[in-house]
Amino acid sequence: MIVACMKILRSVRVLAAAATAVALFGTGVAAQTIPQYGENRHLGVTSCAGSTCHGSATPWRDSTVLQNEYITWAQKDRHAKAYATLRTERSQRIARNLGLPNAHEAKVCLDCHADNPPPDKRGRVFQVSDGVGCEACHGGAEKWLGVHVSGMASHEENIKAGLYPTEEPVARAKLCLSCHFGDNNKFVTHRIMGAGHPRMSFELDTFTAIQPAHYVVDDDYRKRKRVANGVQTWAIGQALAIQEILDGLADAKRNRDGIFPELVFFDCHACHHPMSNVRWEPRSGTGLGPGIVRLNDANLVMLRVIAGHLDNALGQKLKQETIALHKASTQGAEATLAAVARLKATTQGLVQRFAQHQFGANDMQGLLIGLVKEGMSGEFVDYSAAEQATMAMSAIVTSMKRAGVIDDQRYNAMKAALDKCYDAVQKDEEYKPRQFLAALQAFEATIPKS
């Protein structure tokens, strides 16, 4: 289901007011604490859902908002469905093979398919039950649906009272991050998935692309708030990605499971396919040989094509140290936690990197160029590297027609050679690198010259 919502193009968006951007993020995190874990109080979806605030059954004329945000969420997002999974069959068989009780009180569980403040910052009616509803992402609004509602106050006003900035690319990572993949207080683990959940799946810019979008991006949007393009809000997406990974890694409440590493980090398809596919292909980028359990590296080989475009003595730092990483996790837990070390030094800064720069026609051009390099090279024999570079592809080639760098004639042919790799990655399991390498060439034709 996921990799057929992939399919849904993004909407590409005019970078505007990067200086901003490094006044709320200069450090490369966040600054905000994500909704979950602020001081506020949650007050429930119902403080939304009133007809002449959010809740309206269809959008108001002359809005600066349209005023249906609640309607569209409850009807078209999946994310309102998020604790009702919780009471599904599947859901309660992997309650019972982790020894829970169930599924729908778990805190492991709810912590992702539902807003879970802690008690005392739930409202008188705050439900649980309403799933992943608008304080899971606006933040608890105890202090700031006053001043919301007020129709007075900015939208910066509405942030310093504990509204999240959902729209900053940075912030947004960090959120869905958390659930996506996870964070030191919330992790799906290794046990989780063998439990029976889904294998994770996550990229920023898609993510956000079949997200129902409860908003229009028009010149009343671009006059309150900071608008990101599809490139800009992967790269963002790729470097924080990086970032949870390797704290991950590196934590050793996180990566350790028994005399086991934690093997959620590891590539799934490194282990999970029949012994009669013969499927082993050599990898430069990892500098390992078959048989060996190996880290799924696919955010890093996104992150590389990306900083090597920008720097490339940088990109190739980061290839030599991700084989370096790679290498050392066969040697054992120290060595492996300096690799990561040496790894998170040279991410560092990465973030508010790409959140200053705006990636123009060269650099979209420049990008694809640089991932089908990588695929050319056999980096993407893996599973989840071709995954990535799909969606990375098509969130580039949108940007590119938005923007203007290409005409209809130019994208259409594009998107047709897009869709045969989103066909080779459609499912898992029976993914063939040679068919994905085909689809790859006949993309590469498309891609106008300089």
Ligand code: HEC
Given for the second form:
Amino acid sequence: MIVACMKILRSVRVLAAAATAVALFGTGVAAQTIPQYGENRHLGVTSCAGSTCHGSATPWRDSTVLQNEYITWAQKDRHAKAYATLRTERSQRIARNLGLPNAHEAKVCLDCHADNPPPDKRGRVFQVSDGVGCEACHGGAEKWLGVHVSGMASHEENIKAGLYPTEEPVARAKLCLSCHFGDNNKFVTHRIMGAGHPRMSFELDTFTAIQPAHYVVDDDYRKRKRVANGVQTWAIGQALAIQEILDGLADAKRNRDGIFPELVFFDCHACHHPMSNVRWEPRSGTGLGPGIVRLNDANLVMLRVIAGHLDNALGQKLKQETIALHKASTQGAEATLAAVARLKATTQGLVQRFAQHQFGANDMQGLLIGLVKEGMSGEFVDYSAAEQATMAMSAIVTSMKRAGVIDDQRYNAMKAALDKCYDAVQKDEEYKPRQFLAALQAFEATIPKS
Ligand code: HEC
Ligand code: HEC
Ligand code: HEC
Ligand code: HEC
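Output the structure of the form predicted together with heme C; the preceding block shows the form predicted on its own.
Whole complex next, starting from this chain.
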């Protein structure tokens, strides 16, 4: 192992220089299998963590990759603690409430709180107690570890051998969402929430940024891998989230706890907020009156801003079909499924479209203006939309800074205004739409005028 890892350092550098441009994002990756369901054996974190592989105490100076990925993951990344979470009192209580013997052996919990391939796909030193380990994201290493360690394989070849393309925004979105939203095999239902599981929310670019990075995007990295900017990452994440949500709404397996749709598809705060905090206001985007449980449409609001920026008619259509979905949800299952199917058809292909669009300076500014406009028209009175919008604006502002669209002074002003938006969404149960709106107005004033 030691010798082999030394070799990779030399040969990867040569290969990297020869690497050619990769195909456009999104081509073919939609079919990529999530590591957990892949055909290759998972060898376990120990197989990646050797001190001359990815377990060095400090980054290596002449390596293309840092080599201390394991340390970053083990010490700073919540994924390394995901299994330990299942042994806490809180998890034991959730398990008890669900009638499970315990949480740390329950498949329903392990599927997201660990790398949990089927028993015949586990190597000799594999341990589920490692939590969400390297191979939960990078793919079962059975076929690629050898060639990868020998240093003889290019990134493309590693991917052919089962390395999951985590740098690819579409594939990454699919991967992260499989646990951070769920898929047709694993899902946090309202029954699990009711037993005590926390609310989940996700935005691909923000979560990529807050997962402690065990890689550095530098010139060398850019030679080996194509890098999506934050705005594109955000857009793709939203388009894919909508697909997952629509598939979830249409999935009979995930809608069998009595009420249809399953309660997790609704806006949690439509039911869960103190009755003394009276805050209902009409929203043109739902068309619903007071006292009606609303579906959580935060991702749809984001999506129509992005789609509408590229194609105004499409944005309008999405808005109309979202309103139709809200209405249908008050009319019963048949109407709801029909509205879901219409939205599914309208949003088909958006992932690919965003994957192939270069999101540039004009887009960044246009999208910020589009987001603020939704807020000004009252669409962020619901917490989850305000939360998504805040993460979105933050992703865009960071991208503007990175792309040199705004200078330091402008960035600092925008960032300070954004901090006020973050303050307003800090505690979901204490959310005050007016406070958010005021913060949004102040933020609007900092957007550069073209
Ligand atoms: C196998 C399931 C799984 C996959 C895949 C996964 N996560 Fe997670 N993630 C979790 C779990 C479970 C937690 C919570 C861990 C805990 O605290 O117990 C978590 C926590 C996080 C957190 C910390 C959140 C917080 O509130 O501080 C971030 C950030 C995060 N994940 C980002 C990502 C990103 C980005 C991806 C995709 C590259 C991803 N995750 C893929 C399961 C997963
Ligand atoms: C579909 C994936 C999924 C399933 C299934 C799932 N979880 Fe989670 N869980 C997550 C994610 C993702 C987070 C982190 C949420 C965040 O911070 O954004 C989390 C967070 C938690 C937390 C809070 C951790 C903390 O420190 O804040 C607990 C406790 C927990 N889960 C327990 C369980 C138990 C017990 C089960 C089984 C009954 C379970 N989970 C099933 C994905 C899942
Ligand atoms: C929650 C998902 C997740 C987990 C768990 C995870 N990674 Fe990663 N890893 C990523 C993402 C996302 C990237 C950035 C995109 C890319 O370069 O593929 C990345 C990048 C890398 C890179 C590429 C660096 C480069 O310069 O090309 C290496 C090496 C790596 N990870 C090793 C590890 C090791 C070793 C572990 C376990 C100790 C691990 N990762 C755990 C998601 C994860
Ligand atoms: C249609 C209304 C409705 C929606 C929407 C809803 N819930 Fe609930 N929730 C309930 C009811 C009713 C209970 C049971 C309360 C009780 O037993 O006292 C409950 C219980 C809970 C509990 C347990 C509370 C306790 O006292 O132990 C949690 C946590 C929870 N829900 C989270 C969520 C989350 C997160 C969402 C959004 C994904 C959500 N709920 C959406 C109605 C709703």
